[in-house]
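To begin, one chain is listed below as structure tokens, in the form predicted on its own.
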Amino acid sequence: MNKSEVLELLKSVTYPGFSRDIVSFGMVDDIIIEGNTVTVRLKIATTQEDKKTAIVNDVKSTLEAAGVFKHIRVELLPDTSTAQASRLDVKSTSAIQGNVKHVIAIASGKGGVGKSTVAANIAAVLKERNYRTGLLDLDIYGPSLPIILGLNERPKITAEKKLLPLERYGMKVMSFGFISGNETPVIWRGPMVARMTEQFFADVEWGDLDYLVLDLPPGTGDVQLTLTQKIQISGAIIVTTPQDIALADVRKGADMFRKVNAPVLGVVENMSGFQVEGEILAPEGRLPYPLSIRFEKNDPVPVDETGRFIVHFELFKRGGGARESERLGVPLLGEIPISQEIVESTDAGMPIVLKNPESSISAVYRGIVNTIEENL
């Protein structure tokens, strides 16, 4: 059994009162195998010495049962990390009420970069290819997912005290506006946004799902701690716009998920130029093909038989989402361009993929979802 290997078998080993891994809080320093010996490094960020004799406990019981290894040796390192020291001396109480396979979070580092309507795309192929799916709404302070569903109604209260999800589209939805009514300004404090945060995970009855699409504020503040404190995220996809001033936030929000172990499936650069779809119409009804039209500035658009174009025009600076893509190392999931189908079906309360599902943007959100499921 190698390095690797035995990683895999720690990440069963969760942190006392939480349903994360000690691997996936970065808790495991070194694993060093001599032999039929090994040594397990850990840096347990937490003054409870119960929970630091628990874990020690768990690993050494996991490893035995694997029966590979004669001699089972546990160091706990020095963590000078109180920050989390003091998230993890809390007892969690929370988790996902419900069994949910997949957990994908979408993020932005700024606001207005249409996050929103991404992860509403994104949960709609989802549900199109048969997945049991969920969406959460976790913009405590500016919930837009009501608007993009043309959803307008109270969720129901079970006899335990569990809130019902909406259904959309065949999906189950959960917003804060459903709440409190998108009319409603939230004056809130940072430790009453984690608490709503906590309860839309432990007061909301799921049910099985195979993925749930978590819409999260933008930035990286109390709601993205309380999300990485309480449950494990199977991936983030990180949103942006091409101008640098979009690009400098999205390092920062890639960043925080790398320090708490939780990766980045890949960015989507949305608002990536303007685009246009039209139809030349010939006097007969025929066209001489093959065809171009060149638009000022522009490189030629072909036009196919049926006489449709689409033309591209770039309003910002071309290729931030890819550069920064590079940058982190992982994949430019899509470029999504501004168009008119996309504001019409999100008056309309319809994600696109649904609204147009023939159309050039439907078919780039079937390809983010196409790296989602091979990542998963």
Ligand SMILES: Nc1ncnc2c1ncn2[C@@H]1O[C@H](COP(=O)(O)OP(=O)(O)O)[C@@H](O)[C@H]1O
Given for the second form:
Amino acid sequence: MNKSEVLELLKSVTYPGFSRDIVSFGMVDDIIIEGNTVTVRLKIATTQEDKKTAIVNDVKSTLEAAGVFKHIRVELLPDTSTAQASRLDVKSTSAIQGNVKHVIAIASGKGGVGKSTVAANIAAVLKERNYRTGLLDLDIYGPSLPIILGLNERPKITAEKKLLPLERYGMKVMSFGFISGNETPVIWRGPMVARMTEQFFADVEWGDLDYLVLDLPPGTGDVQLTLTQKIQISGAIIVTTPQDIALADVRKGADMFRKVNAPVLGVVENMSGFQVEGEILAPEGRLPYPLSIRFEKNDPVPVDETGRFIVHFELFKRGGGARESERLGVPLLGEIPISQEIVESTDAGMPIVLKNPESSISAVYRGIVNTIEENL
Ligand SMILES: Nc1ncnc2c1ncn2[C@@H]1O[C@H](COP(=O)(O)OP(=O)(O)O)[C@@H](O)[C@H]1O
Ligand SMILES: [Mg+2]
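Form predicted on its own already given; the form predicted in complex with this ligand follows:
Now the complete complex, all chains and molecules, led by this one.
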């Protein structure tokens, strides 16, 4: 076994509390192989001794399991890079509070694409399937969850100064908006936003959950990367619109999750075309049947015996989402049109899957949750 093979093995050793490995953190300073003795030199800049011990033990047992070396030595070098230390020590305090089985992260390249709407509906379907479900909106600039769920209460604080999530539609929910109020846009600067987001993330007491749906702040920059590093994400979903899917959006999102070893479940294309539902009113209360109507340039649309029809207009070139996601190797989980029903359900403060379970859009959401269940 040579040096690079040892290094490869050490990639399975993660930093305690992170899904990221010690190699990618730059903690492996040197590997020396002499006969059947291997010496690994580590540079771990943390003030927490238990973390160091855990890593040393993990390195030893990983190399022992390989069964190649007779003597395994791990040396800790003093590390003066305080930047790494403070970064890691901050991160290590920012784990999820509670016993959460699966974390589903919902991301998007920018705001306003419907990320929170998608997150709320996925959470609502999970709850409907009797999973204990939590939903966390981490958008500090434009928290949308209070509006989407019609919630405007202040969360309670425990004796340990942790925030207790609110309950809505059987889910546990938390959003910046519950604390800051919905109206005031926050105008903090970058580093402060990062710190606030991390702090907020760590301050919520979730209790026991099967699923935590994480509505990440929009973007795929440092704030998002640090957040995703901190937790073991079971599956990531990227929300995009047809205009953005061809841009770097999906790729950037997918790259971010791959960097932290989080499996990307796929892409949801939101605002994919425009869907109108309607009803033909016959004066005598009877319709000639079978019947179809045709809108200009669109294929004929069938009308059912009660006179109802759904017509779908493409606003952008069709199939872009499917093509692009195939090219990137990220499955297309579903396409959700711009729809009056979603506007109405937002106004009503109730996810469409609950307000209108019969809708074809609700069926798309249930399909997305099927994929989540199959993959986890
Ligand atoms: N498919 C859709 N059809 C119509 N309106 C939508 C759709 N998806 C989202 N919206 C609306 O767009 C706005 C932004 O959605 P939101 O989920 O808050 O976006 P984000 O969390 O990405 O900023 C909301 O008012 C929401 O009701
Ligand atoms: Mg949002």
